[in-house]
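As structure tokens, one chain now follows by itself in the form predicted on its own.
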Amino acid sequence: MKSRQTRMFLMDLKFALTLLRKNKLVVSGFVMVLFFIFLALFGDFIVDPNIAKSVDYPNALKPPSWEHPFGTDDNGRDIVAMVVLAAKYDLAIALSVILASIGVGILVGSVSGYFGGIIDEVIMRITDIFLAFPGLVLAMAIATVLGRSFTNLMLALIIVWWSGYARIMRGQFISEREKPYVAAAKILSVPSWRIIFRHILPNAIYPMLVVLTMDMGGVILTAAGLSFIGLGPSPFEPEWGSLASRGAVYLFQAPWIIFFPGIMILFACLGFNLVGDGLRDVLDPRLRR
């Protein structure tokens, strides 16, 4: 039996990956994915972390050149290490507040979607109360009250990004509690945690890594717009939000310390966007068809 079900996902992987590599868009944007992940695990190794503290105001503004491909900042600090060292920093970010809201949101969705009831009642409206707020709006407030830092960003926009994924798990759950296999493991007194957590989770998680992919760009995007109006990290951070923002001063007289760190901004946001709608078309059997 297990054997047979090895080959069956060997079978869908292979299916799946074919698919896939048939997408050109899908695989450039795993390219732009990969890409991003290699700066951020190795931009340590590729350029000199001391240099986002340092200060060369003889080299500021300077124009890209063959030493300064992007050019310098205003404290002289060369945009390409910057814009490296960042990459680090926006996806520590981003995994943080996905991890963590998705964690959030399976564990309330699951309860409520799960018992139903009143605890669906309570739990859900308590969720309607966040998705009331524009996330943008909300996280402006929060990040504002807490004052600038990594961490504080990160907190704000869990607090905006868990009631999504825990209105998305709920309905996922009201369809799979229904299911013979469900009613079947009530009937053997399997408990409630169990049956949650290893027979109907399972099941419902896979639209839940479409969205998580689609979300990575998205919580990208959003605290790099917190941290250009500085709700973010310390100006002196290596993030690029915070870059844009002190090129913003600079528009017309610096225009390249905005440029480069809003294009890899967009490249990263396009990168996961465009691999999300590659595993969309993959775990949805009505596209696969």
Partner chain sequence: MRGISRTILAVAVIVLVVIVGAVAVLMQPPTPTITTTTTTTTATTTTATTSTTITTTTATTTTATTTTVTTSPTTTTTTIKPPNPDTLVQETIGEPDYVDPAVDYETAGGEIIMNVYETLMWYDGESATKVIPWLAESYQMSADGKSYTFTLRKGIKFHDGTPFNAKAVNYSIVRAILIADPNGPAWMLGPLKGAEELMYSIQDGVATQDDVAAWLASKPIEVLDEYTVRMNLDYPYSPWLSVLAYTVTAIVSPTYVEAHGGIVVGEHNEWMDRHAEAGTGPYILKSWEPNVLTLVRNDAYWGGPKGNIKPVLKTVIIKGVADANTRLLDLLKGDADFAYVPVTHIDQLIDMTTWFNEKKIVVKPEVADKVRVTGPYETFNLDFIAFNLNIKDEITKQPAAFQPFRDIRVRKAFVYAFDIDQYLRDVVKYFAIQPNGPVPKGMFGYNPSIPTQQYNLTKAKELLLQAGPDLGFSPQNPKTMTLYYNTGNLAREKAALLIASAINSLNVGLVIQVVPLDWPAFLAKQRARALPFFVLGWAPDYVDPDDYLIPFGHGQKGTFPIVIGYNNPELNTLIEQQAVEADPVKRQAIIDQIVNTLNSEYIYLWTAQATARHVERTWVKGWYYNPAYPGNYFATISKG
Second form
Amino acid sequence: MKSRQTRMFLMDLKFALTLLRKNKLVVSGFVMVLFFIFLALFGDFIVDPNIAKSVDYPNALKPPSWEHPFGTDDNGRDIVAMVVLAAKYDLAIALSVILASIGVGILVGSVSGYFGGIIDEVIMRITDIFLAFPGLVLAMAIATVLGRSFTNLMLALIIVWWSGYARIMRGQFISEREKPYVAAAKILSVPSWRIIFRHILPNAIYPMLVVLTMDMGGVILTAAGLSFIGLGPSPFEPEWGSLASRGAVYLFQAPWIIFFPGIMILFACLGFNLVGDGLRDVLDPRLRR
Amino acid sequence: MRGISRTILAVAVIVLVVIVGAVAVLMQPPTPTITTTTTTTTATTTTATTSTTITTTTATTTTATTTTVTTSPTTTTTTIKPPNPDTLVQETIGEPDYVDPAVDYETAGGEIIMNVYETLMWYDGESATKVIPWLAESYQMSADGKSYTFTLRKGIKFHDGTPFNAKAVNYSIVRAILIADPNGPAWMLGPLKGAEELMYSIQDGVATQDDVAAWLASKPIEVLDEYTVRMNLDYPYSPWLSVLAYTVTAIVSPTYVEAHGGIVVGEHNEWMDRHAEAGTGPYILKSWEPNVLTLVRNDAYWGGPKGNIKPVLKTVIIKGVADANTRLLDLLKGDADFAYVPVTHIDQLIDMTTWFNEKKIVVKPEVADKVRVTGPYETFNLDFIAFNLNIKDEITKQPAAFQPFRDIRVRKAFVYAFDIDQYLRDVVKYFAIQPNGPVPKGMFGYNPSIPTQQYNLTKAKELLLQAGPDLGFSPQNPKTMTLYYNTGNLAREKAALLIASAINSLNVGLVIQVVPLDWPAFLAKQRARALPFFVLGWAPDYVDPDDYLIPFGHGQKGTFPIVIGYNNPELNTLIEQQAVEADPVKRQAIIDQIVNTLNSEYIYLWTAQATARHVERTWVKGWYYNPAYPGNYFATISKG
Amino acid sequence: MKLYEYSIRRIFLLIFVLLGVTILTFYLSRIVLNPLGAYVTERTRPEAIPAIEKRLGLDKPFYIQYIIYLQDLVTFNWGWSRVAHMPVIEALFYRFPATVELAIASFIIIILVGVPLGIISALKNNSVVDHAIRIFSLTGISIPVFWLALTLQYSFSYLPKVAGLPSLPSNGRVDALLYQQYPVNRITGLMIFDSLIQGNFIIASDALLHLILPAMTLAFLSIGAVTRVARSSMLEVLRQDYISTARAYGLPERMVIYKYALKNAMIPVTTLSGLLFGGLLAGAIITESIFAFPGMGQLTVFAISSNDSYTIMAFTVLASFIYVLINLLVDIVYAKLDPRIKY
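Now show the form predicted together with the partner chain, given that the preceding structure was the form predicted on its own.
Shown next: the complete complex, the earlier chain at its head.
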């Protein structure tokens, strides 16, 4: 039984990979994402991480040269080095926000969707409040109370992000709970939590993969936006958005400060979006040819 | 089908391009007309003639520095005529909080107020120390120094047509006191008889109508006749005439105020907060749209005490433009006549090599026909880092366990670790000097022979390694500390990063994290004594060392000693002594002693005393610098 | 369930959600953030603080403060905006029309560009054109807003200005000097509309110029979404039986697509554009602050950095209200357009 399942899964995977490989856009997206992950994992070995924690004003705002291919920022730090060092912060933000939000989303959505009735009604109205509330204001409140740091930026984004997932997961659970396999499990008096997490969840989360992949980019963008309006971490915790936004003041004299980190954000997000887009084609049988 | 889909795309694109292109090309706003009479060779001569000569003379009696700027008459061969000779556009940062003189306490509002309203006394031209009768004709101080009698000028009318008289003077000053904004400048009127006590009780919410009536009946200000008014003080207060030159005492039309909400004790007048159109000054605030304030000329202006002030500009537009790049480009293009160009962008206008080597401002040849930069002008703004001797936990309000700055070795090490040369050269671009104590250069009490703090990283490391074991940190067992700074001020942020980076590089077991905070959050943390050490600035209210020695040194009254838990009774006594010492030589000696004590205890790290500059189009004439002005006085300025 | 019953139920829920939003706003602004912070400076005497608290009503129990807060909300007594230097409600009157104008401008660009691109993409499925459009739309959703805005500002405003070429304005809503010379009376607050009906073409064109860069920025971010939805719904419609039937009848392809397919393919696009417009009204924060466009978004950024709780609260309530309302409208319109949907 198990081996057959595995075999079917492998076949599926193989088919999916063939489809993906045929699509050049998806392949290039994968390359971008892998490059991003590579920078995040090995950045500290490629560049001296102490660069991010120090300043060197005599070298501030130097234009691109052989020594500094992307120039230096207003704190005199090499932008290549900073961009490499910042990758791990961005990956950490994207991963932790997505994982934490989907975790909360699953918890809230599953309870709401599976049980329905008054529980559903109450939980969903609370979710609605969070959805309607401007995320920026929430994030600001957190940044003001807890101070501006990398961890607080992550926390703020999770609080903003979970409600959307909760709503989608609820929808998934509602449609899944009517399916025969759930009825069968209920007749066999399998406990609720087991039905939710062992039976429904794998089916319900499968279509979410696309959204999650594309949202990895979305989180990086939102974090960058928050950094730009001044809710980002200190210059000692480089994040691409905050690196780039420091350049706004010097746009006229030193456009390179904003240009290169911005390009990195663009490529990382484009990578995730291309992969997500490809995944959608694979997962959506209607679009299969 | 293929054709059609392409057509749709093409049409959409063409429509957009046509709209954008046509509008952009056709509807350009009027550009300056350039009359070139000679060729490019004139560029060099232009620089030579427009460069300014700066002579700094120190007045002996007043001991404040006056900076005189002599601009050689510009005999440029290339003349650019301004497109709008009647209108001056000023691009700056920030918008006024209010334009009501009774409550506004910042420079953007001050600039509007000083052009719309006038005071009994005001500064004589470029002098920041010489206060002359302005709306008053003459004054007389009583022998005990406790009362001042003013004779007012006759025939002056407010913008609303009502006459200026003694009643208006009484009304305006009483109004500021009754509003008693705790965050405003009304406290300066404290020396007036009973005013401080009344303002406190209004602010504490305990003043009754009877209290107010009783205070008024006690005659702090007496209207003797139509054009004579007397002010009675609680005690002799020599800076009183300077207070009467400050915007808080500006005279407003009582008829106008009464028609727009009148006076409510302890409350702002919301109409007056936003409207300034009933003063006696050369301009009237016509409109205040978001980020744009428009002043129009008061054609009936009385001409000032010497009768020679005849405003030329019909309209002055003051735009708040947050982006320094835009301000700079608008100035170069001719869309702005005055622009605030920060230190970060000044290298686009002036020759930095000459400035670094000779401390002389020379405009770059390629912009010299358009832009004039004058300065440097001394300001009394002091930036510093303060070490908290009694760090508290923000939530529990209890003293924190780790108190590194109680150890003088740590404070000393931090002072040694700050690379002041790098800061002055590469961060503030020499638009600041290193202070040697709390008294700024150019003010009475400043003693150039007091040594400045030194940069010495080796000593810093030595001291921290020594102090580490006693305080419980070592390279193997590091402790973390947080340095907070308020966002938005780049120079302060960079000072914070510089010292944090230096301490971290020493590897002595002290790790400094930097955390940016919004200004209100920063202040809240400061009030809670939760900032271990912080970067901040101080600007004076009145030109006297008292306004520095108390806030920096007095353990019971000073703003900073209170928040950092520093109280030295000996120092407090000295500060009180110097305030009443009449002999300047003796006073100087006491001040030196105070400064030396503060410096030897390493309570503060003095980072910078800023110097200013002024940037304008070459076609602007008649501007002058007065450090006591909150902004530009437009009545003497013309264009063309 | 009938459509109107559904609508009534939704409106009822709307009130519930809005009430929830006010509770959250109240909680954040009164309990989490200390509102005193805005009124107490380093010069305030400690003895004066209780009086300030009393004046602001902060000495009362929280539930009473909340009731007062709600009363003020419904009577439009929204307090004084410290960053706008005027009552909050007045600041909204000034700034909301600016945001609306910007939203309309970018919405027009989005629809004009996004829908045709999506249709072309669907018709030329899997061709090079399709891929190019796909990359274009994915770039739109992958680009940092502030980066795009600053890049546009740099290349269309800064560079031409330095080179002495005609440039696009990058700051504000209208040239202050021109506005001074050719004033426009405020009628709706939409500057282009107001100046046009007053025959003031100079200000109208200047305001239009000022709109170009911010509107392009906002539009580029959302074109991708519209293109994608237009493409996939067009693809789906083209696979429907009735299209095959029409083709089988030998109707010209042009007629099949524009007469039969397009109409049905536009239903999801309508829904999406409704949501998009709502988003544009509530979310142009970064774009507005970079282009110094005096709308709600710019004000909110100022308010956030100076902890101006009254302004932040007003923005929050307004943004949530728009969000909820637009969602409701979209659902109702969707139900009307698509007869398959039953409640």
